[in-house]
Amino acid sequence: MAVAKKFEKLVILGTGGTIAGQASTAQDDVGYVAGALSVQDVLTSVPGVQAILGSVQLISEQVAQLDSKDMDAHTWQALALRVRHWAAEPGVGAILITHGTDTLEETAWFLAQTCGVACPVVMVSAMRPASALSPDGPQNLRDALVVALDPRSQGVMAVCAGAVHAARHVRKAHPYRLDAFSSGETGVQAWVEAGQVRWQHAPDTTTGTAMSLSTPQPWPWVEVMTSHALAHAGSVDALVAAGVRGLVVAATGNGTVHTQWVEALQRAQAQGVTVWISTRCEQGQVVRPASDVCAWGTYTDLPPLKARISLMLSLMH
């Protein structure tokens, strides 16, 4: 396998998730404890790691051990700082991150926006715990190693079920099947086939901005609100009264919002709350005429969950 020049070390950071999960019986694929195993334990279950790595040294570090549904600001901050630390180390050619599937798309976008590193960051997950009769984690991790070593890899990516997704487009599309992720109408970046990467699209070269995350700081409260039939203005007013600083509206269709919310959102903006408008549709993005300027919000081409992260970071910096 061709390895990028000066690629001497590959770092894998563990954060827990199903890939490190344990159940009481091998037959139980859903009633397990996520993040029960260390990243080193997970690595020992993957056959042929050294054959894939060749002369590249593998370094592992445990950053967190949690169920990704409980992802918090402290872990995001710690993870981003460790990514930056290792990316600056001489000889480190790529960084892998084991992560739960539930919020992987959010962590991927957060890292893509904040790390500002040149080396690829490859996130890997599993839908079955390590204790399952047929766990998918070992194969996913093998595939992630192959992607990390590929000299064309760039940016933040997610590898699962033989598919490589860009941070910008990846989203969890199914609650339990092994091929749980989708990149929507854009399609996957690449496929991993028989130990080789077949690229469909050029890797995303966006490296984000290395924002100041070294000292604790308050994270602005931003919520996603989904516009729907029978919407009530009181839900917007309640969040504003409670101190929310930003709202991302997952609008119906092409950026339309229930009439009951319009005045409430205008009041919110008048009180200093930043409002972004996305769409609740799983594919595509809001497309408005050039002359259509919203008086109480800003249209974004990001899906709601990723728009929320970008808005938080915007309010922070």
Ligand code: SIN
Contents of the next structure:
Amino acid sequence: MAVAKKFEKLVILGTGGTIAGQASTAQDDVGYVAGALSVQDVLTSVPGVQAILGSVQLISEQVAQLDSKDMDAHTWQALALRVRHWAAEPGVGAILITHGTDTLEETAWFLAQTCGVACPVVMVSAMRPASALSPDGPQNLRDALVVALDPRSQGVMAVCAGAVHAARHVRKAHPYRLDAFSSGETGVQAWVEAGQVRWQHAPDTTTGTAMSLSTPQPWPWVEVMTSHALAHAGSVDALVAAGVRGLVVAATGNGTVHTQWVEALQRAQAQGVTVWISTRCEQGQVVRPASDVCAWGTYTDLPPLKARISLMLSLMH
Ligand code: SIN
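What would the structure be for the form predicted together with succinic acid (SIN), rather than the form predicted on its own?
After this comes the whole thing, all chains and molecules, with the earlier chain placed first.
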């Protein structure tokens, strides 16, 4: 395998997830504790790591040990700062992050917006706990190492079930299957096959700018609201009254909302709440009208959960 010259060290940051999960029996694939094992324990379970690494030194660090459903601003801040720290160390050529699958797409997008690092950041996860009869974590980790070492890798990526997804497009699409992630109509960035990366698209180089993350917490409160049948204006008003700073509307179809919400969203805007319009459709993005204006919000091309992060960051800065 061709290892790029910049590589002397590869850093793996642990945050928990099912890849570090442990159940009481090997038969239990669902009733486990996520993030029970350290990143060092997870690495120990992967055969042949040194053969993949060659002369590259592997440095591991535990940043957090949680179930990613509970991801919080402190962990995101710490993670982004550790990524920047290690990326600035001489000889570090890539950073791997072990992470739960449940909010991986959000952390990937957050890092893609805030890191501003030149080296690839590869997120790796698993759908079965480390204690399972046939865990997927070790293979995913091997594949992620291969991707991290590939001289063509760039930006923030997610590796799972032999597929490489860009932060912009990755989405958890299945609650149980091993190939739980999808990049939708864009398709995967690459496949990892028997230790080789087969690229489908040029890597997405986005790692954002190294923006200040020292904003006091809590960070601006932004909610996603999904427009649906029988929508109630009271839900918008209640969030505004409670102090929400931004709303991302996961609108129906091509950016429409229930009539019940239109006036409530206009009232929200008049009170200083920023409203962005995305779509609840899984594929594509809102095709904007020629005027590109909407009385109750601003269109975004991002899916709702990623738009929520971008809006929060824009309110922070
Ligand atoms: C988590 O997201 O931390 C738990 C679920 C998983 O990793 O699949």
